[in-house]
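Form predicted alone, single chain, as C-alpha cells, below.
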Amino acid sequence: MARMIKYDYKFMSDKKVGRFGFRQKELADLQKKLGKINEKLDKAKNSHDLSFRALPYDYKMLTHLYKLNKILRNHFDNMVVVGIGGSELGAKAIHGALAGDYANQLRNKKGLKIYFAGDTTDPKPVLDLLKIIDLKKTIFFIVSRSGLTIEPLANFLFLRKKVIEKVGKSHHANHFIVSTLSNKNPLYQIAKREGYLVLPHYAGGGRYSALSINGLLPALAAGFDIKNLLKGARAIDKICKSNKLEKNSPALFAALQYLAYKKRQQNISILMPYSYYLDDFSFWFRQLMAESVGKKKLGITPIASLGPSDQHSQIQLYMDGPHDKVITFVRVEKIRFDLQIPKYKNSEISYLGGHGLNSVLKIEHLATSVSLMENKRPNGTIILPELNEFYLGQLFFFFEMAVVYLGEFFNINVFDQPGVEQSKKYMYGLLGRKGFEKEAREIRRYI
C-alpha cells in the first residue's frame, strides 16, 4: 500500500493552545457535515468547476504529452513557460520542488532548461533571459486561459518578434505552443493564422490547472515523472471519498482552519514549509487561498513563508504578536542525500559537529513548532515522506481538495474571482483596447 502524506494537527487543539485551539465539540459538529457536502461533490463531480479532479485520471491527455515530449527533446535544449497567476504558479511549484534553483546548470541529458517569463512587464528579466538561451533551440509555451492576459501577451509579442529576427518568419511558429481555452480570444486566433501548436487549456479556473497540461508538459520536459504526479493526486482524491474527518486529512485541515477564522477570528494562514526547493509551492498555495476564499467580505489571508529562514525574519510577530494567525510547516522525512557537519574542536559551536543538516532542519522545525504550542500559537504540521512526484502530487491535490471543502463550511464559491475585474478593466482602458473608453475616462480623473 502506498504510503501518504500526514497531517499532524495536535498543536492546534485547545488542549495543547487553550482558548486559541479548536474544541473537539467543535469538530464533531463540522463532522456531522461532511457525509452530506461529499455527497454533494458527488453529484458536481463532471461540473465545469470541479474537473480538476478527474485530471489525474486522465490518461489520453499523458499519452498526447509523451509524444509531444519526445518531439520537444529531439528539437530543442529549453522551454520558456510565458504565464501568469494560475497558467504558471503550478509549474513553477513542480519545477521548483523536483529541480531546485541549480536545475538549468545541473541539467538532466533526458531534460530541457526551463525558464520562467511573462508574470511582470518588467523588462529586465527578459532582456538577461536573452543573453542566456540560444532562440534557436528554444521553445516557447505561451499560457492564457483566456488569452487576454496583459502580462504574457506583452511578454510572448516581444518574444515572438525576437524569434523571427533570429530563425525568419517562414520557421518561427516551429517555436511556439499555446494553451488557451476559447477559439475566440485573440491569443487563439494569432495561433492558429500563424500555425503555432494549441493545447487545449484546462477549463475550469487556473489555480486549480497545477496537473493540468500547465503544469505537466513543463514537470515532463524538465525530465520529471508525471506519471507518479498524478498517481500521488489520485491517492489523496481516494481518501476524499470519507466522510470521517479523521481519515479525510483534506477535509480536516479546511475544518480546521474553518474554525480558527469563524471561532477564533484567525484571519491569517502561513504555510511555512521546512524544505527550501518548496518555497515556489508557498506561492502556489498563497493564489489558491487568496483567490478562491476571499469574497462576499470574508476571507483568510494566506501567507507564503519559509523555515528556517522565516525564523529570523517572520518568527517573532508569529510568536509574540496578535493571536491572528495559524501556522501550517511542511516537513520532509526523509532526504535521500545529507550533509555532515564536521566537528571544530575546542570552539563553542563544536556541538554542531557530527550532525547533518537534515536533522538540523528536522531540530529547527520541531524547536519552532514547540515554542509556538507553548506561546498558545496554534500550528500543524503537513509529513511529506519524501520529496518526489508521488508525495508532490499528494500535496497539490491536498490543498485543491481542503479549499473546496473550505468553500463548502463557508457556504462560498471558491472557484470565481470577481474582485479582479476592475483594476484588469482600467488597465485596458489606460491601454487603449476598443470598448473600455470609458474606464479610461474614469481612471485618468486621479491621474
Ligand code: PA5
Given for the second form:
Amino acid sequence: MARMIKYDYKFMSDKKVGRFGFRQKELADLQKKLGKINEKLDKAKNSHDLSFRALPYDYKMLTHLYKLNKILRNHFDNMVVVGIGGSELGAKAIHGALAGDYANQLRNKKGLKIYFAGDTTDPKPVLDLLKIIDLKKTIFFIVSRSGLTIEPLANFLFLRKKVIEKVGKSHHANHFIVSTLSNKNPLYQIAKREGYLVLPHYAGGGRYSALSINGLLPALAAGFDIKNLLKGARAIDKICKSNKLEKNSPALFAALQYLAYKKRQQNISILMPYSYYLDDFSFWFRQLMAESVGKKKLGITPIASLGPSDQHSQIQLYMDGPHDKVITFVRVEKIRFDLQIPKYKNSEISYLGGHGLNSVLKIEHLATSVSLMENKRPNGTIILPELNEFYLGQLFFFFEMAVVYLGEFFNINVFDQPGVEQSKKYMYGLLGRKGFEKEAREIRRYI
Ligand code: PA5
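Same protein, different form: I have the form predicted alone, so give me the form predicted in complex with the ligand.
Every component of the complex follows; first up is the chain already shown.
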C-alpha cells in the first residue's frame, strides 16, 4: 500500500492544551455527520464545483500534455506563466516545492526554465524578466479562467507586443498557449483569432485548479513527474471515502479547524512548513482557505508562515499573544541528502559540529511545537515521508478536500468568491471598460 502523509494532531487536544484544545466528545459529534457529508459529496461528484476531484483521473489530459511537452522541449528554453490568484498560485507552489529558488540556474536540459509574470501590474518585474530571457526561445502560458482579469491580460498584451517585435507577427502565435474557458471571453477570442493553442481551463474555481493543466503543464515542462503528483492526489481521494475521521485525515483536519473556530474563537489558522521550498505552498493554502471560507461574516484568517525563519519573527506572537490561533506545521521526514555541520573546537558553538542541517530543522520544529503546546497553544503537524511529486500531490489534495469538508461543517459554499467582484468592477470602470460607467462614476467621487 502507498505510504501516506500523516496528520499528527495530539497537541490540538484538551488533554495537552487544556481549554484551548478540542474535546473528544466534540469530535465524536462531528464524526456522526461525516457519513452524510460523504454521501452528499458522492452524489454531487459530477457537479461543476466538485469536478476538481476528477482531475487526478484525467488520463486523457495527461497524454495530451506529454505530447505537447515534447514539442515545447524541442523549441523552447523558457516558459513564462502569466496568471494570477488561482490561475497561478498552484503552478508556483508546485514549482517552488519541487524545484526551489535556484532551479532556473541549476537546470541543465532536464526541462524548461519557468518564470511567473502575471500577478502584478508593477512594471519592474516584467522589465527585469525581459532582460534575462531570449524571447525567441520562450513560450508564454497565459492562464485566465474568465479571460477578463486585468493583471494577466495587461501583461499578456505587453509581452505579445514584445514577441511580435522580436519574431514578427506571422510567427508570434507559436509562442503563446492559452488556458481559458471556451466561451466568448476576450482572451479566448484573441487566441482563436491569432491562432494560439488553446487548452481548456479547469471549469471549476481557479483555486482548485492546481492539479489541472494550469499546474501540470509548467511542472511537466520543468521536468517533474506529473503522473506521481496525480497518483498522490488519488491516494488522498481514496481515504476521503472513509466515514471515520481517524482514517479520513482531510476531514479530521477540517473538523479540528471548525471546532477551534466555533467553540474557542480561534479564528486564525497558520500554516508553517519546516521546509524552505514549501513557502509558496503556504501562499497557495492561504488563498484556498481565505477565498473559500471567508464569507457571510464568517471566516478563518489564514497566515502563511515559514519555519524556522518565523521562529525569529512571529513565534513571540503565536506563543504569547491572544489565544486566537491554531498552527499547522508541515515536516518532511526524509531528506535525500543532509549536510553535516563541520566541527569547530573550543567555541561556544562547538555543539553544532557533527549534526546534520536537516536534523537541526527537525529539532527546531519539535522544540517549537512542544513549547507552543506547553503554552497551551494548539498545534498539529502534517508529516510528509519525503518532498517529492507523490507526497506533494497528496498535500494539495489533502487541503482541497479539507476545505470542502470545512464548507460542509460550516454549511457555506466554498466555491464562490462574491467579495472580490466589487473592486474588479471599480477597476473596469476606471480603466474605461464598456458597461462599467456607473462604477466609474461611483469611485470617482473618492479621487
Ligand atoms: O480562485 C479564484 O477563483 C481566483 O483567485 C481567480 O483564480 C483569480 O481571480 C484569477 O481569475 P482568472 O483565472 O479568471 O483570471
